[in-house]
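Shown here is one chain on its own, the form predicted on its own, set out as structure tokens.
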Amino acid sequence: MKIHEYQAKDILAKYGVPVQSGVVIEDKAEATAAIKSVQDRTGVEATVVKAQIHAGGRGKGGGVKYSPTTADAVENVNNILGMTLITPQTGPEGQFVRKVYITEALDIASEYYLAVLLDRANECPVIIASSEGGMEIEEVAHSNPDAIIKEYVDPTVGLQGFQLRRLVKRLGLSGAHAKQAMKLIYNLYTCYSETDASLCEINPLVITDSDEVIALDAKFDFDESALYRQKAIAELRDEYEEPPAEVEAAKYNLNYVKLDGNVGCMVNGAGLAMGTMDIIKLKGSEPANFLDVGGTANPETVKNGFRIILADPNVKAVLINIFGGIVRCDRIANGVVQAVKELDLNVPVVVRLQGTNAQEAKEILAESGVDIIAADSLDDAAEKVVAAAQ
């Protein structure tokens, strides 16, 4: 789960990480009062107006604007709030801006990159830092890999003092800057650990002309499997920032991810779903989605799955591939028949059912009178659905 920059900074501040002073608004009528509150708090007229969307590269798309005067800030709020912001991470469709974050403007002496994330290969957290802040870390890694600093942390003992000293030394920091940075890094790691985050990123981390070390921007990703014990963080979810079909699928405990192809997929089990998508590609087409109905699917689950798949106008055919272990194939067959009748499907549907009560399921489909293409094997099903989609 992702959150907005202003939410991430609120969390960082609770863990003792210095952040910019700022106010978030959703209504243009609130702009002047919000700008004045930031100016009064900082004693400086200049502010920065930032679009709040779950995507990086906002500055490149015109979603971050330095505002030297109040009039400039008001104009930037009016321009950014309500715009469709297109960045390298949003895709060409862009993201509608519903909130802007008005922050104090800082005079920056130097910029750094800092993040804590899970290194799956080494099965431990890793701190990544660089003296080339303000850039996307992927660009830094490509153009200057020597500028990437990594410090692996043993989760059984936690972040150690010698690791903090090594990090700040490699970043070229000394004196008061080094002390501030070590405290900040330690607090960031604590925040990462205690919030069940999978990523805590500050880019850039800046040293100001007044010698303060401050998080200028922040990005968090959280492990959704741990949200049951992070109720305050779960409440920060902004469903407007997530694909509507994925939000709808979650209401029915369906695991759905939209893709760019034309063959809709409904499968039980993540591994089988991945294999199904692979064979569709091997047969010359592209999957339109990943959809795992899980091991407790019933006719209602199948109907909702169909409805979500068919909401994608790119879908030209649907493949249902079920291996009945915990879930019974006859239950899925009843759901397919019910969905085809109720939803008035206008695309071909290929069904492959194997496992528990598979024979009963085939009889249900054969006697239903609905227009369904039966398949005996996964290979047969893939060939038939690709041909139907084309």
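Numbering follows the first chain given and starts at 1. In this text, rigid core is short for the largest set of C-alphas that superpose within 1.5 Å between two forms. All values reported here derive from a predicted model rather than from experimental measurement. What changes on going to the form predicted together with its partner chain:
Positional change of Asp223 between the two forms stays under 2 Å at the C-alpha, relative to the superposed core. The Cα shift for Glu342 between the two forms, taken after rigid core superposition, is 2 angstroms or larger. Once both forms are fitted on their rigid core, the CA atom of Glu111 lies less than 2 Å apart between the two forms.
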Second form
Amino acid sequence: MKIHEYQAKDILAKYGVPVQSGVVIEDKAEATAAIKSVQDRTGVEATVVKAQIHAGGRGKGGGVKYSPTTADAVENVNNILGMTLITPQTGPEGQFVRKVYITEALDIASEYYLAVLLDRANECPVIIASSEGGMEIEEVAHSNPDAIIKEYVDPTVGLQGFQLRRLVKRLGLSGAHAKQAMKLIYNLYTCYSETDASLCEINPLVITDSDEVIALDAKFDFDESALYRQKAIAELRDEYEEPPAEVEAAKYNLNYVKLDGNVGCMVNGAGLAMGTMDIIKLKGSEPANFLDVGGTANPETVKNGFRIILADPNVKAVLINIFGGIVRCDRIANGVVQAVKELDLNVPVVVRLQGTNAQEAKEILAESGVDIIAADSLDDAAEKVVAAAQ
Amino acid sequence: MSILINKDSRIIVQGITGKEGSFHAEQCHKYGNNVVGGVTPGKGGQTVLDGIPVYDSCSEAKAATDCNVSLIFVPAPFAGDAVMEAADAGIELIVCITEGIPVNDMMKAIPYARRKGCRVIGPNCPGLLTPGGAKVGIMPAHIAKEGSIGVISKSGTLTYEAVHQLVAAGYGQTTCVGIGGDPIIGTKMTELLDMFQADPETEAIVLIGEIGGQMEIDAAKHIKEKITKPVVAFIAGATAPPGRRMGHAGAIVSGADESAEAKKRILSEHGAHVVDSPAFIGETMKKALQG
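Having seen the form predicted on its own, please provide the structure of the form predicted together with its partner chain.
Zooming out: every chain and molecule, the one shown earlier first.
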């Protein structure tokens, strides 16, 4: 689960990681007062106005503006709040900006990159740091891999002092800067592990002209599986940042991701769902979605699945592919029959049920009289649904 | 022969009195007649499923039954603890079915189990099936049959699909292993490739991966260096957009060689028979074994 920059900075501040002063507003009418309150706190007129959306690359899309004067800041708030911001990460449709963050502008002496994230291959957290701050870390990894410093943390003992000393030395820091940076990195690691984060990224981390080490931007991602014990973090979820159909699907415990194609699919299990999408493409169409109805699919889930798939106007045909293991195919068949009767379906539906009680399922479908296309194998089902969509 | 489990496995089920646990314990017991006990804290002394004894702890179960496999259905918040309890009791093979366990918990529980000399399979997996021998997990056993193909898979239902394709093409299985779809899992593809390579009954291997992580890339290199048996591979998620999580916690493309396209290419370059759809697993296996 991602959160906004201003929320990440609130968390950082709680863990003793220095951040700039800032104020978040959602209403243009609050601009002047908000700007003044930041200026009063810092004693400096210049501010930075930053769009708060989850996607990165905000500066490239015009969502981050340095504002030397109050008038500039007001103008920038007016322009950014309510804009549809297109960045390399939002896709061409962009993301509507509902909140802006007004922060103090700092005089920067040097910029760094700092992050803690999960290293899957080594099964532990890794701290990644670089003196090439402010750039995308993937770019640095490509253009100057030697500039990337990694420190792996043993999760059973945590981050050690020698690792902090090694990190700051390799970053080229010494004296007071090194001391501040060690404390900051330690605090960031504590924040990462105590909040069940999967990513805590500060880019850039800066040293100011007045020798302070400060997090200028922050991007956090959290382990969804741990949200049950991170209530305060879970409350930071901003559903406006997630596609509405996915938020809706989550209410029914369905795992849905919208895609651009015209063949809807409803499958049990994430792997088979992906495999089904792949064969639809192989047969010449594009999948309209990923939808895993899970291990306990019942008539109600099937009906909700249909509702969500068919809310997408691009969908021209639907493939239901269920391999019954724990899920019994006869129950799915009843769900399909019920859904087709109750919902006013105006697209062809291809059904392939295999595994536990598949024979009973076929009989239920055949005897129901509902208008569906039955398929035997995965290959057959994919061919039929692609033909039906065309 | 088989790997990891067989008819002599002595299985306990942690969480045996829960809804999922009791249903699947019964299925496993019906299959191999080798579920020797269960563990539910506070319910020790009871019996379930016509006489299977329930213990309060893994160490009590171990002492009473000399079990060597534990199958875990404990809810996610307590599953990390359950894995460590089984390891502490010295149960050699720990199969964790539970989905949705915090990564931080497994990051501690899996190394703990390894230090105790135990092997973890999963979490978030369908478990293991040795056709004609034993079932430790939730795979629908009736679709499989005894034979000579080893199956390694990150996904549950995709494993069933692969098994179905194999049987339709005339091939049974030595053992089917669902390794799990989480970012951190107990047993990796390379380890299982080694086990199947060493198993005299296994003639060929099916490897099913998906987007996300580096495990399939490691497996590809391993296949070239160490594995002489034919490997038929499928990677799910060619149509998945980068940066989006596709159901499994670990199924997300966050780097160039985590995509299905890259993994398929690298596997193919390293000698695996790569298929573009699970529907082609059976016929490709036929060609691989004949050629």
